[in-house]
Amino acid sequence: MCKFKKKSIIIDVDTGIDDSVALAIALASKKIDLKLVTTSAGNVGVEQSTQNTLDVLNYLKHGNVPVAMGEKEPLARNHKPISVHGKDGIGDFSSKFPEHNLKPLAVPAFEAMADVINKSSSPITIVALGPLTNIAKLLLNHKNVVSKIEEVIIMAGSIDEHKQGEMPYPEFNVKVDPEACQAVISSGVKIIVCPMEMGHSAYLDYYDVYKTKKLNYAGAFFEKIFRLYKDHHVKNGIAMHDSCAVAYCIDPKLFLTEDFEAKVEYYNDQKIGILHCEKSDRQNVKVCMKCDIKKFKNLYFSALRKTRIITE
């Protein structure tokens, strides 16, 4: 019998290869009741992150958890997806997913999310992986959940962003939506930032890759699309960027965390956006700082060894 209540969260995706072990992460912990998963415009558009999503899901074993499709575009630009996890967003892996009739909800990701919150009997978590179109179109259309919602973790930003001098390296999550970004930071929700540097210190090295593989059948998958991985942050492993911002919905003691105020700025005639993070009294932000990656990497493994996959 469990002796803790599960946190109740929505999970917002734009499927790709980190994203796709982020779920398996939140999907094998006995601290999280995951009540809903949404899909972005990011790595890929929005249709192929809903199949990404679906395809995943069921060889997880878990195509009873409810999907809902969201945005096809960012709030005030076009999207332009990227190239870093393959062409299908998924390590080209989508053709080896065995068949399913799963399909996504009838109705928009915000929507489904604003139904999923205010049926809640306790407030609910959003863990936010890709853009946050969907974010800022429920915290927009839906005031009302503002007051229902326990915490809004997004992995975006960057730590040193603010620190670079010209241009700032802008993080690719709030790069896509700039706009999404500031909406959902001026709500006044919760916000815990998991910055791309956590992803870059908690990554797998080429050891933590091959126990992956050798660790069953679920690994060997990871460890498939990890090939086709390329993240030129990390040179001899894999990034876990989105896996981070899991962990610390399942457990904020494994970072170390600063409150700051936060603001989007924009930089060159593109109107890049940057997550400007600072010390100041109008703080609305806590920033993770520091992952204990010992602990994030017994968190994987754990998470790993409970995994299962279909074809088993």
Ligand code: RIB
The other form holds:
Amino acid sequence: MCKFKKKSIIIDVDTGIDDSVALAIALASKKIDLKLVTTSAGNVGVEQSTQNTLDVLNYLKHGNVPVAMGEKEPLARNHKPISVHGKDGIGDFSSKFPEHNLKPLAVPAFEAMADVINKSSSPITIVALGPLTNIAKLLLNHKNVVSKIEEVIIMAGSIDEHKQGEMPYPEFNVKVDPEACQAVISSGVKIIVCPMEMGHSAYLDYYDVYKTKKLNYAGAFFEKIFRLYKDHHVKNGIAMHDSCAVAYCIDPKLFLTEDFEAKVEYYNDQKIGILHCEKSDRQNVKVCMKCDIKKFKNLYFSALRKTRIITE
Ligand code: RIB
Ligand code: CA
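Alright, leaving the form predicted alone aside, put up the form predicted in complex with the ligand.
Starting with the chain above, the whole complex follows.
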């Protein structure tokens, strides 16, 4: 008899080394029913992030999970990829994945999301691990879904108060599409922000990476792609940004949260978008402020122990 009702969720990814670990943790959790994965243009272009997502799901023996490709470009600016995750966005492992015939759905991500939400008998949680373009498109084009969404957990932004007048560090997912971020936080859905400080504190140190490699075939795969992950904020380990957002979805008690009023602010002539959170009586988001690192790592390793790869 199941003790608890599973959470029906949609995960939006820009796979992405840390996105692929987050997918594995979600897929291993008994508390989650992953209805759909949608892909965004973030770490790499959306065609590549879609291919990476299909490759990873197939490799982790979950090729049955539907995938819908998202928008090629942000709402109001051009997409600029980064090389933090390797040239192909998945630790340059793409040529080593086994062949498969998986394809994305024939509809765009925001329509696939609307379909899942409208057909679901229970509210849907959305976990956003890349730029928020697809979620913004969903909320701008299907306003009726707001009441059918439990909450949107976004890996986005930074809580470090910046020195007055200086530009704070532009967290990547917001920087790629700040207009989408603003559209999501002003849509009226319940928002949980998992800022980059969580991934910088809940990182895998080198002993964790060694244990990952030795644990099983899936761990050996992750250790290989970790080698190319270059988040310069974490000098002695692997930042687990996206896994923190999924960990919140599985067990919110792993995090201390505080209520803030969040809005996107733009800096300099490039209109660099930064998610700014401040205390106010017009709070519109909950922000994760502290992570129970020990419990997070237990969740990570227990998920990894349950993860198999297709060639085993
Ligand atoms: O800033 C970290 C975020 O940017 C993570 O989601 C990582 O995958 C990249 O998309
Ligand atoms: Ca990501």
